[in-house]
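One chain comes next, on its own, written out as structure tokens in the form predicted on its own.
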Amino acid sequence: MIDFKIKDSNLEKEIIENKNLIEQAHDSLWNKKGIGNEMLGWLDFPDNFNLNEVNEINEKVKKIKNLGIDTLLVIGIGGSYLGSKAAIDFLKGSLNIDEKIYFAGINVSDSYIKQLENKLKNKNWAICVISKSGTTLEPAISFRYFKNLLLKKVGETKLKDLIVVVTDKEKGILKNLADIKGYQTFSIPDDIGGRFSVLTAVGLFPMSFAGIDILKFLEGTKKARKEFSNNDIKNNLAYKYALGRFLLFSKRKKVLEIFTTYDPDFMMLSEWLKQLFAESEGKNNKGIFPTSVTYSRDLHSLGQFIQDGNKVFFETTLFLLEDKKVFLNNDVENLDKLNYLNKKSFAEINRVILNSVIESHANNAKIPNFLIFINERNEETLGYLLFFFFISVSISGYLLRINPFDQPGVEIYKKNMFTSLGKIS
């Protein structure tokens, strides 16, 4: 499903030499002895997911579409947004899904809200609101605003059939509201944090609406769980990646990781990765700061710094190997002098760009590079890939001796914001 390579011969050797570091981290994760182990529900989820709930999600999507609904507004922020958006773009294409699924609750920009309102004005749409507590301000106010717009459009009787709530199973403002109004709910397990929640209804409902086979997606996570449950550093790619990152940070002082992609459909995957690694590792003045670039675009902007600037970073490249056989047409006049490319597909040219960049960055500029080759774009591969990163970031956190599963720093701005806004309780 994926192939993994390291473009740094010394790092390959260092990983093998330091493989003993993995043992304790492995024990902390799989035997649930490490800090934060109460939030490891995602680890067993691929083997224990509720098939009835999966079927219920698909059935609810079918019912909504049978009412003539062709557009879904997903309201959520952080892990309640990034995972599903990354999955949909990865599988369906960032352009193909336009006009079908929109996202709100990710900001409080009045301009964005009005643009979204205008987009929805002439569409038949439903709402999926996602929040574990229901108290996160950005999605909460967006839900109130758009719920009232939908109410005016369809009336109270129809409204309850067009709103789906993904929240805590038993408690919270949003759960209480949904019960009173009769909205269908799906639960977020207590032991799965937001950035790991794409496995649950948080990611599965929007994905199902987009036409993604969510059962195959979960099968991919199950395969990954099985393959990455051993502590053999030579065969466990997730462990090799995690230990390699740790050694670059601790021994070579590489404090920044650039997630590099060559496909605009992967841009949101990079955004999801940034949250996954930043929230998991950024504690106690530790961690590698994650950022991202999309090539070829950023080769003509950030490329200069990456090639010749301060080398405090390494790259993790995600590259799709599929070839859709899109070729340039032969031009008899050849005024643009491009006929030398006539027998090459766009995918082949993209691969040449990749190899040229690796030559320039890894070999010339001595930038360590992790290469993740994605063999095929489908649901199973995506599930496998996301679980690869779940395992990697967890092992990374334990190597850093921090809790990979909490995010105390996120709560500080919320406290200041609610105080400034005059919230009483």
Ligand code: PA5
Given for the second form:
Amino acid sequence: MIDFKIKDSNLEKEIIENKNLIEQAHDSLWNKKGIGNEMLGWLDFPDNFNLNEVNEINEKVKKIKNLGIDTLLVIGIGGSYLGSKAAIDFLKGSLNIDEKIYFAGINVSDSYIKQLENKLKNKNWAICVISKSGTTLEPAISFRYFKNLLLKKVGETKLKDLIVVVTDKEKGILKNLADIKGYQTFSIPDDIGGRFSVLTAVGLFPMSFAGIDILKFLEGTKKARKEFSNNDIKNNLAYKYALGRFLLFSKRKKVLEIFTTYDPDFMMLSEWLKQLFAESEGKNNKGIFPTSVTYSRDLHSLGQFIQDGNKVFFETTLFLLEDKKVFLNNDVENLDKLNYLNKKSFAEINRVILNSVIESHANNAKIPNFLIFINERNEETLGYLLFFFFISVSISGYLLRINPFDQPGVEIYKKNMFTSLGKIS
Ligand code: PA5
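Can you return the structure of this protein in the form predicted together with 5-phosphoarabinonic acid (PA5) rather than the form predicted on its own?
Every component of the complex follows; first up is the chain already shown.
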């Protein structure tokens, strides 16, 4: 499903020489002995998810669509947003889906809310609000605002059928509100943290609404789970990647990882990766800071720094071996002097750019580069890919000797904000 290569003269050899480092991390993860093991619900999820719940998600989507709804407003932030947005853009195309699924709760921008309100004015829309805690301010205030708009549009009786709540199974303000109002709810297991929750209704409900086959997606995670539980690093790409990153960090002082993609449909996947790695690794003054670029756009801006600037980073490239759909034609006048590209597809040109960039960055500038080639754009491959990163980041966290599954730093601004806003608890 994916091909993995390392572009660096020595790293592959160093990984094999240091493979004993993986043993303890492997044991901590798979035998659930490591720190944070109470949050490992995602690890077995591909093998033991509740099929009835998956069917219920698809059923609810069908019911809503049968009511004439063609647009979904998804409200959530962080782990309650990034996974579904990444999956939808990757599988459906970031431009295709624009007018069918909107996202709110990711900011408190007056202008954004107003624009969204205008967009929704002439649409038949429903809401899916997602918050594990049920208390996150950004989605909570967006939910209050858009729920009232929808109420004005359709009235109390119809509103009930047009709101779906994804939250804790029994506690929290949102769960309480949903129960009182009779909104359909789907739950997020206690032992699955936000950034791992794309496997649950958090990711699955919006994905299903977008027409994604969520069972196939889960099948991909199952396949990955099996492959990446192998303790032999030579046959475990996720372990190679995790150990390679760790060695670059600990031995070569590479403190920054650039997720490099060549397609705007991957932009949100990079955002999802940034949350996964930042929240998992960035603690106790340790970790590799994740950032991202989208080429060709950023070759014309950040490209200068990457080629010539301070080499504190390495790249992890994700590239889709895309079918050729769009071709350049011959032009009799040839005023733009582009006939040398006659009959070339955009996909082929993108591939040439990729190879030229690898040559310039990895060979000329000696920037280590992990290359992940994705063979097909489908549900199974996506599930497989996301699970590859789940395993990599967990092993990576254990190599760094931190808890990869908590995120204490995220709470600090919330405390200050709620105090300033005068929240009464
Ligand atoms: O990883 C995390 O836990 C956070 O990024 C959360 O996903 C984010 O803060 C949203 O939290 P909640 O789903 O409780 O609203």
